[in-house]
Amino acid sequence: MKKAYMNIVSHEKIARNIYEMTLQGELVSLMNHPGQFVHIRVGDSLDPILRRPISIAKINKEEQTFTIVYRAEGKGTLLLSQKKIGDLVDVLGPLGNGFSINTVPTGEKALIVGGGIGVPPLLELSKQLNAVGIETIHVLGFQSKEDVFYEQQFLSLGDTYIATVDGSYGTEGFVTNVLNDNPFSFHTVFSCGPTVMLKVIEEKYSTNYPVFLSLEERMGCGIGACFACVCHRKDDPTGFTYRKVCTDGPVFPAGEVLI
């Protein structure tokens, strides 16, 4: 982990609300694993105080850039909207476990499943998958056809499928649907998105498969200080013992922790 400030090499809306910053600096030589996340402080002043942490979504060694998704939707997320490019950013990270890409053996297949803005961190893990020889088949799931982004890319890695709840792009209604209608063959889960979303996909498929979730809580600090995002651990009949989603995960095998 390191602070460093970092130039901003692109910035566009891709989706509605939605926007994608590239940002370059000699701090991502630290990141390589898909699923960590980093702390970035959106202003100047201590207004809002907190940084917010924004998952990484490509990470591109030879130019020295990595890719934030983020909404914009609150106060910090608007006022990183009006950066500019060539404008620098108070960046910390990288933070967290991700996902682990040595977890599924060479030619098998991974079925990866996103919702929302859940979907980015799982675009440079299915790089780095079909980087060494596994196979990708995408769900991904948004509110509505203004919402979705990324499909090209994943397209670019296996075959992807897009489920909407308004039924305007795609499958209507959730990433189940898609997973009900279709019987793909696979050896491993990955998922990132809403809460609902992950309780789905472990309770349907933990069983018979390796599950890996990446847990979106609410953070404070994001080093492990705060306690802000702890989860109870589901071993733990007594309610006690907890992981936190900031340096624990926000990664973690389906069954450790309580969803």
The other form holds:
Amino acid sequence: MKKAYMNIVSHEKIARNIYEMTLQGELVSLMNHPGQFVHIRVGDSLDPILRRPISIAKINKEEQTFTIVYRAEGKGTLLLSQKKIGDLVDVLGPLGNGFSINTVPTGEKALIVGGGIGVPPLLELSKQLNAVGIETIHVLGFQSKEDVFYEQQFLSLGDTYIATVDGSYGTEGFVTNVLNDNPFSFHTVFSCGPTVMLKVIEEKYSTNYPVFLSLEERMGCGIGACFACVCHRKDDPTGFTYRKVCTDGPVFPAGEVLI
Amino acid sequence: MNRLQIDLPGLSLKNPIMPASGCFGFGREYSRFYDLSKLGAIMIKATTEMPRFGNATPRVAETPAGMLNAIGLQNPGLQKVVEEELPFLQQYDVPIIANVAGSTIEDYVEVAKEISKVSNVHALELNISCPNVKEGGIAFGTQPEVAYAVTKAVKDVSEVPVYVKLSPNVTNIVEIAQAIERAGADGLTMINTLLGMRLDLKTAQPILANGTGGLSGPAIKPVAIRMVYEVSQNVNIPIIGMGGVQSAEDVLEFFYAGASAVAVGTANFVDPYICPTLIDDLPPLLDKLGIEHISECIGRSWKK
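Here we have the form predicted alone; I need the corresponding form predicted in complex with the partner chain.
Let us now look at the entire complex, which starts with that chain.
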């Protein structure tokens, strides 16, 4: 975990309001686990003042680059979207614990379920799983055809199914429509996306499979000091034990925290 | 000569910069970034007698040049702070200011009595101004007679000097500060956050689960400067100033207003290295302004 200024080497719009930014710098040498995130300062002014937590979508150690994908919709991410190649970005990271890929036995299959802006960290996860001989099935949900991204990149790693809420591309409906229609065979489930989706995945699979969920919460510091992103443990919902999304997560095994 | 050395009741500060309570946890997280011994002091997270989970999430919301928080004094409770958190900080050569919170005067007394016995706790900061807890908290800090009573009760049991953290959410802050001084407080820390609120455009509901939260960051600095300026001229105990400090220039402005040290809050979240950066930035700023020792700056705005 370090703070460094990193150089933007590519920055482009890849879907409706969705941007992909690749940054270069020594910080990449610390990035190892898929599902980790960085905390980015979007500008030098005081509005907005806080950093933005954004997940790591790709790590390229050889080129010392990593890639983030974000939706430009708020003040901070809109400012970030205006940055140009060659600009320097203040990055704090890598933060959080990410997905543990050695929970899947070699030769087994992993089911990867993503929704919207929860999809990006699952790409690096799938790459790393495939690199150690684990097959991956991807089920990705978006609002509409214009919102779909990274389909080809996931296809190059394994079977990939797309659902769109309005039915303009792939299966009409949610990721659950794809999951209900296809009797996939797998060993472990990894998921990142809207809370409502994570709840459904937890209910559907956690009785019979190991399930790992990446959570999102508003953060202050991103390093565990401010207690802004604290959640209850499931085995103690009204008690005083807790987990911090920023440092204990953002990835938790299903059943560990209340979502 | 150490141009940044400041001596206050219970505190021999190698420099006047310290992280503010609630913005630094119990130091562990920031110890991964730099040697905590570099700091003037550390104001640790509020400690209550029993563990507190705090408020529901979302607990933070942004505002221009600031943020709202409604953490709700989440902490592991007195016993764990004494047994697990304070021993961790023993390895650093830095005085600890323990922030004491409670729901009743008895709570404050119990925490103050026990935590002030810990060897690296050099002072207490009495938290009677947290806007995010329904019982205690701000209720103690907005009425002079209640502020007097809780300060006196804690002063009677504390083994170290007692600083009291003032709320800005009052009509007459001087009146409260003077009541606290009469109760025997050794110093004041000011200001705590300003009570604020933000609403979600789509739902029309508050963004924070708690509804309201405490505003901090550069947005509140002018309010803090004004209050330090007013209070410092009307009490004879030192003030640790805070509220939107993010540069060495801000530190000097608080000194000019009447502060003798400065705490840094929200800026830690923006830049985890902000405290050591300010410590390094102060001597060149003093050079630029022709100031030999930082203590010359205390109250310069109103001292003739």
